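Given next, in structure tokens, is a single chain: the form predicted alone.
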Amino acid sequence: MTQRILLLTGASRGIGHATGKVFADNGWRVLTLSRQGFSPRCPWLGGPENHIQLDLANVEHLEPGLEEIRRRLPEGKLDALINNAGISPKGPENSRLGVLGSAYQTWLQVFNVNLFSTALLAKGLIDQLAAAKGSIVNVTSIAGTRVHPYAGAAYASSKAALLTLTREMAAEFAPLGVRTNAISPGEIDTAILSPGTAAFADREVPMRRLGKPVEVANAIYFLCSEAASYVNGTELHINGGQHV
């Protein structure tokens, strides 16, 4: 069988890192994309050779990046695109940035990374995704549906918009054979947690714990598998019941 190929943004830590490992362990070739060079923390085979350095905050640089991605798909097929990269700027002493504390440049940077690049990557790779009857997974957030004590206004707004974009892509791309879904993580145990998140989860999450990155990664893998062949346009909540 031809090896399936994944393009994963934001792979060096947290959910992205766990996702790359799950797909690699299942025999996929994992192409990674980030603004930094390849991270030695990523343990999968062929990682450095399959890494593309691209800053998604600079959408002007996206077209050359897309050309490089397409060059690395020798059969012209991409089986999965996972838009995991995201930024959530903080204020002094790691404080939450509300509307009054967020400058235009903050909004622009957040939306470039969290929303606009997602649409442009999908648009630029739709032929390759269609050729493989592939799948797109967008990583939204519980902050997209409610005011969150740690996620800022720009981040939350971008994630709410990303869910709407997911529905638009699902409707537009499905006739091409490409499924688009979203996952909405809650409080996941990663290195970038804000102080107090563990205690918050113990109070607010019905399961009374933080989620594990691999629990999110397994859900992403499901959405890209044949087991989810009739799942399209949905947002899968992965938050221990926090959204109820």
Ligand SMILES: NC(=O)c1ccc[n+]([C@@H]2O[C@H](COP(=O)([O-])OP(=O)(O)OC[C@H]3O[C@@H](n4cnc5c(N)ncnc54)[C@H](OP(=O)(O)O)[C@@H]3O)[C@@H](O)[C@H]2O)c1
Given for the second form:
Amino acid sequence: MTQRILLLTGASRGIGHATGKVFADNGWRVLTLSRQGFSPRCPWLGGPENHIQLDLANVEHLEPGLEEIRRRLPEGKLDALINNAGISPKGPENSRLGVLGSAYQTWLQVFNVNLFSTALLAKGLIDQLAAAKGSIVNVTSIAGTRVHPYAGAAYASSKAALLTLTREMAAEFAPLGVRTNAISPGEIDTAILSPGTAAFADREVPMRRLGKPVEVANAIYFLCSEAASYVNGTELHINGGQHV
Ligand SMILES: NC(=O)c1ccc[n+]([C@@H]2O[C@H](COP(=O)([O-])OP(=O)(O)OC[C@H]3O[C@@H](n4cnc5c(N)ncnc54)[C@H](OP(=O)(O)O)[C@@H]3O)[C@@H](O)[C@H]2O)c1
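Provide the structure of the form predicted together with the ligand, given the form predicted alone shown above.
All chains and molecules follow, beginning with the one already shown.
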């Protein structure tokens, strides 16, 4: 059987790192994409050779990166695209950036990384995804559906829009044989969290704890597997019941 190939954005730490590991452990080739060079903390086979260094905030300059990705797909097939890279800017002393505190540049940067790059990566790789009958997973957030004490206005709006984009992709790409879904994490123990989130989870999450990155990674893997072959256009909540 030919080795399946995944393109994973934001793999250097957190949820992305755990996701790369789960796919690699299951025999996939993992192409990674992030702003920094390959992180030596990601120990999967062929990691450094399969890394593409690209800043998703520069969406105008995505095309050379897309060409590089296509060059790395030997049979012109991509089995999965996971749009996981995301940013959640904070104000001074980690304060929440509301509408009044958010500059246009903040909105632009957040939307470029969290939303526009997702649409453009999918557009640029749709032939390769269709050739493999592959699937796309977009990483949204619980902040996309409710006001959150730490996530800011631009971040929350971008994640709400990403869920809408997931719906659009699911309808447009399914006839090409490509499934699109979203996973929506709650409070997962990564560098993106603000101080105080563990205590917040203890109060607000029915399971009374933070989630682990691997618990999100396993759900992403399910959505890209044969076990989810008729799942399209859904958003899976991975949050210990925080959304109920
Ligand atoms: N942790 C949570 O509780 C939580 C909750 C809800 C949703 N999420 C979502 O889950 C996803 C992963 O979050 P995380 O907690 O694992 O975050 P994280 O630990 O901060 O990791 C973010 C990743 O995105 C990459 N990235 C950031 N800006 C980028 C850019 N301009 N271009 C390319 N790559 C970029 C980073 O790599 P470089 O720094 O090398 O670029 C890093 O690998 C995000 O979409 C986030 O919104 C997380």
